[in-house]
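Form predicted alone, single chain, as structure tokens, below.
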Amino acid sequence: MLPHIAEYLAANSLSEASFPIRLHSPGRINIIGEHTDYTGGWVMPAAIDKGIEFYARRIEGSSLVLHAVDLNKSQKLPLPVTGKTGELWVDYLAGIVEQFQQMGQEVPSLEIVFGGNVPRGSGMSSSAALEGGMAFLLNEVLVAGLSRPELAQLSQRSSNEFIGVPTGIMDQFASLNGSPDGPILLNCDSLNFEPISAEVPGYSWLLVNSMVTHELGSSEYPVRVAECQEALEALQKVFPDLEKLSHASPDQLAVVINDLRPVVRKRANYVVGENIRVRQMAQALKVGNVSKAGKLLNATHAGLRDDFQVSCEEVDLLQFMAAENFRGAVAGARIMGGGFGGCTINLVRSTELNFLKAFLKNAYREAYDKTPEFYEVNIGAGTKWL
């Protein structure tokens, strides 16, 4: 249990034992594959040991009696769910509430604790583990039956849907199947997956957190993906039976290339181009290869920064700092996540973390006045019950 929630059980004469329902279900990291999901790309995602632990107890009554411990907030959620409620954090759970009563399901009222350590804005997706943990939760509860891909598209649909943000399927995906031994290499379009090795003999993965969120974000989310699906119809004109932007190759996407508007052209040539280097990660890993996963990792950012523009000067300076300032204890290093802020995560030689850390640590505080956080990388399993 974490430390935090059993004071809060323990501060409202609550028992762990009172809530017989418990699980933990994990933010994750995404290795390379940002912003692929939603074309139908190739990703590699993993869960992480940080994340959210819910504890669970049916109640009497018709509604939902939920504590954000994190947050210090407390609501109770009429049963059954017929709308948002304004609160994003209840809107999160209330969504999923919302898909097992379309499928038929009567929501039987809950008391609901929940909390977490996954750093919010940083990229390790609070949300999905969120949103995931609570779909585990009630198909456990309903009987529903439903495997862990299906609760991951269960997922997806409410944060379309019901949140109304057109999120791809990597990160719900990834918090309901990760597996302790590695990433996974994940089809976004068939859902087919298999853990890979990310251990590179002498180096560690580590993510710095710039500590800065523009807002940016959730306004821009939905505009890159409307710029794929219109290089998508473009290219469809031509090749009819192409179903997703991610299965273009470079030689199709050079027959429309000159007829896209000039930003269209650049989300396509990044989405083409990162599917590529998510398969060539793959080999580079399997193999042991840091030279090449290192460069991958920078091209990432590179096409993020450029075309599609999605980073921002403190990441690209905390980019900058360890893959050239850096180099040769840095492989590589790029922005994780949906951007605007956020983590960098960055290949490092083991013996070189701490003179990293201090590196960054006094440069970006000169730079911006802010502290970067440091986490070192533990690969977990998905949602598990405790």
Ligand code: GLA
The other form holds:
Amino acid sequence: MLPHIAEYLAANSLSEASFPIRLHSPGRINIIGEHTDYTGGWVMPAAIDKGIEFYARRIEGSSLVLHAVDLNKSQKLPLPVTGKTGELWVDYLAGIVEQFQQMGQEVPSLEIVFGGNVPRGSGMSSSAALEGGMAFLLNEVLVAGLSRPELAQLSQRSSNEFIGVPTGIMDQFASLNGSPDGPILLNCDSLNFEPISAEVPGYSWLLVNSMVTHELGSSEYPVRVAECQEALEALQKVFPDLEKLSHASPDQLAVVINDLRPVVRKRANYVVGENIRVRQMAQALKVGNVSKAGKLLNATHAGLRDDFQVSCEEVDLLQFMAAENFRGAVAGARIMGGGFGGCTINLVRSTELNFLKAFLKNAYREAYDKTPEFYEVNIGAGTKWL
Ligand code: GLA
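Swap state to the form predicted in complex with this ligand from the form predicted alone:
In what comes next, the whole complex appears, and the chain from above leads the way.
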């Protein structure tokens, strides 16, 4: 049990044993395959050893009594859920309830205490951990029998329909289906996936948190989704059988490229290229080709910065200082997640980790008067009972 949850229970004279439903729902990282999930593309995420713990029990009445330990907030959510409450942390949970209601399920009264250790604003998807954990919990309580991939789909629908953000399935899928053995290579169209190894002898995966999250992120994400749709529609005029933008080959894209608005051209080029890079990365990792893996990371960063335009100057600086100024020790680096802040993911020679951290810390402080946080990636299991 996370120490701050234990403290909360003790302070409220609640015993761990009185909560028989206990689970851990992890955050996620992503090795490569960014902004490809909502166009049916390839991604390579992993569940991590940090996440959200849920402690739940049945209670009398017809409501969910929710305690968010991290926020030090409690709320009573009347059942059935009829719409948003306006409090985002409650709505992430309410949206999952509403999905089960739509399936004809009647969610019973529960008291749920939850809290976690995913660094906030780091882009490690604490919101997906919240949704996926709640879905896993209700699936058990209701004996609904949904598989983990189905729970990921349910969680994504909740994000899309209830919360109202057009995100893809990567985050919830990785949280629910991750494996401690390594990332998964996931096809977001078929939802077929296979675990792969991201271990590169002598190298470590390091996350560097820029400690910034730009508001712009939430407004630009739907714009990117729409731009990708625009590119798909142009392609479909010539290739009517093409179902998803991520299925387009570079040759197909070349046929329509001049019909696209310049900005849509850039987005489509990025997406088509990124899908190729994910599969190249899988191959590079399989044979331990570190220099190829690093080049792919750098190429993805360049694409996200220049063509997909979801980076920001703080993160660009961290990426540049690692990948260029520390070349030799850093095979490659890129911005990770939805963008506009959050972390870079770096493939670093293990013996140089401390030098790199000290170097980045000084340089980043000088440039932005901010101290970055560092996390060595520990890949963990998907959602599990405690
Ligand atoms: C966010 C979304 C994901 C995915 C990434 C970008 O994390 O929730 O679905 O689109 O951005 O790869």
